[in-house]
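In the form predicted alone, a lone chain appears below as structure tokens.
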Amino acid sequence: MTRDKSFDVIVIGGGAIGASSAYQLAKQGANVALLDEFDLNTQASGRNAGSLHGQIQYEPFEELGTDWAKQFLHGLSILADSLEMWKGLSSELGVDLEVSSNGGLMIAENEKNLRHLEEKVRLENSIGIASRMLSQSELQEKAPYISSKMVGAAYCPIEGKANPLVVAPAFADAARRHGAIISTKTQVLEIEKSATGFTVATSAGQFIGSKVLITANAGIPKLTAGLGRKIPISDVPVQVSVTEQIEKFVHHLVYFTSEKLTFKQANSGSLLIGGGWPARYDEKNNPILNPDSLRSNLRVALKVVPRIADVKVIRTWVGTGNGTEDHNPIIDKFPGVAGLFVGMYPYMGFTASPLMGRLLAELVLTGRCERDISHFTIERLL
């Protein structure tokens, strides 16, 4: 059906950002094809735990320092503004995305970590994010399930969660309603530039496009290597666990400063426990469960939230962590190839997807963005 069909824009990558971009492009009248090698939402966007992030993450802040954090504020502002869009996204797309915004708690167990959090909060406040510090007693009042051994926390009120299984498909369905073509199980074999646009050779035939937008995260280096520049994107398998359904008692997105942890409770009552603990590879180089990481992740969760000691874990799955060296996104034209664009947000693309789709559509359709995207160039990574 789609062989040799011509499009204004071909979007490669059917995760949350790719589907959001296809929706925004189609809504503005562009003739769009969205291609994915597998199925929609089967990679990073659909394998994460649904956290909606709005604060500087503690691990890179501690490792890379304040100077890095000041540069990351440009990317953080993307998250903050995207979180505003999440508030009305269910209504806009006509799907219950299970969005909640009760805020995030970054827990400290010692005074050193507490001082680091104070500096982090000051930086977040500098761009209008209303994070604030909580004393030990304030933390216990807000989240009595947190261990009383913890000395305090940073509270970021804009954070929350959504259902990662429904978001990218909802964007794609909305794009389809505006006329977009969605082609899954479509492996891109080659992107060839011509005088009038691009020929994208795929396992489902050729797609002709005036412009191409690549949002395929881990696939970006491979897809761009034949075009003269191989963009470095890290690709690390990480794992997340889910528990049996229990009575609702966790109302925040919880982090821990001393070790890797994200912790929250779904609407169903299941606890979602993650934080970036690495999976491992089998003999065929396929990512699989790492039992050592599972034990460590659960140990940390139990340390922070002791009351989960008797709760049963029912499933652990492997997700994908795709990143850039500086943790800032890519929103740019591909150097030297007119009409080719690249977009990705490291590690937290699920959160950023509503605004990233809007910005990338604006860039593709007009060649510019009203928002300053000079910090998100490809060249900075090469």
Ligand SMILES: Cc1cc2nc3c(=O)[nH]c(=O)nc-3n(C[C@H](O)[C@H](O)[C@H](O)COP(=O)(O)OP(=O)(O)OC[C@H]3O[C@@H](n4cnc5c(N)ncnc54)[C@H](O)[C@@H]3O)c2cc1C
The other form holds:
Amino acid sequence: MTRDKSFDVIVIGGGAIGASSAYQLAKQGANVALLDEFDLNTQASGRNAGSLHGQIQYEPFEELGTDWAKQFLHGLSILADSLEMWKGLSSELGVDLEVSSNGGLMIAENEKNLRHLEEKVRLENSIGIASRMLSQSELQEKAPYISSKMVGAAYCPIEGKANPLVVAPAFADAARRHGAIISTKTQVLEIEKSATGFTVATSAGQFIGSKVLITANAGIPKLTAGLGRKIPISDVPVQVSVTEQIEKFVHHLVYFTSEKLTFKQANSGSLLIGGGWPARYDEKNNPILNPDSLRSNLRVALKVVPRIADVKVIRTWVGTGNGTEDHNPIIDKFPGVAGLFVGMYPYMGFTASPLMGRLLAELVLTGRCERDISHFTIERLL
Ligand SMILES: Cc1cc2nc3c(=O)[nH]c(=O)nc-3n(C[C@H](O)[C@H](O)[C@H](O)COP(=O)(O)OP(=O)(O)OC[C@H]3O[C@@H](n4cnc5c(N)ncnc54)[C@H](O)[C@@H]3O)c2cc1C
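Would you mind giving the form predicted together with the named molecule, to go alongside the form predicted alone above?
Everything in the complex follows now, all chains and molecules, and the chain you saw is the first one.
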């Protein structure tokens, strides 16, 4: 099939960031095509745990230290401002995205971790995020479901959750209402610069675009290698579990400082238990469930929230978490190729997707961003 229609902007990748970008571009009058190799929302955006993050994650903070955290404040401010956008997103898109923002609790079981949390909170406060420490009694008062063995927590009031199954499709539907064309089962094979823009060769024929925005996440290295500058994106398959539906009692996003954990309760009543426990690979190199990780993940969840002892896990799935070396996003023009742009937010891109779409649309349409994006270049990674 050959497409004779040409577009102002071709967006490659129909996850939350690509769909959000297509929506913002189409809303501002651009003639947009959004392409995805599979269906919309089948990769990280539809497999994540739905946490809306607004704090520095504890594991990299402990591993990489304060200097790393200071430079990550640039990326964190993207999350914080994106969280503001989430508040009005359901009504803007006309879909209940199941957004709630009761805050996040980073739980500590010893004094050493509490001291680390205090340092982390100070850094978050330095960019206006109102995180604060909770004593053991304050923690018990706020979240009586947390084990009484825990000694305290950091509370980040801007955090929450949303339903990842509906977000990217809602952005895509809104983009469609503004005239965007959405082409699924359309794998981009090659992006070629032409005199007037780009010829994009796909498994569903050729698309012509004046500009191209790559939001292909795990697909970025392969697509950009074809353009001569392979952007390194790491990928680690991790797993998330969901339980049977039970009475609502968890009102926060819960993390644990000693071991990997994210824990929350969806509107349906199911608990979502994750935190980045690694999956394993089968003989064909496909990521599959790692039972050891599942056991560890559940052990940690039980330690923090003892009340779940009798709750049944009904499903565990695997998704690939994609990262950049410094954990900051990419919001940039592709070096040396006018009209080509790349957008990617590592590890927490679901949270970042509303603002990423807005910033990427601004960059693509005007060639610049009001916001300082100098920390989010491609060159820093090459
Ligand atoms: C298990 C797991 C849990 C997570 N938990 C959270 C969380 O709780 N909160 C949070 O904020 N973030 C979380 N994340 C991270 C978050 O899901 C991602 O950062 C975010 O979804 C990235 O969105 P995206 O649109 O950039 O990428 P994706 O959703 O991966 O979309 C990229 C799209 O590009 C398409 N594509 C790739 N190559 C091509 C090609 N050549 N041609 C056409 N299409 C192509 C893919 O098919 C895909 O649909 C988690 C990730 C995982 C894996």
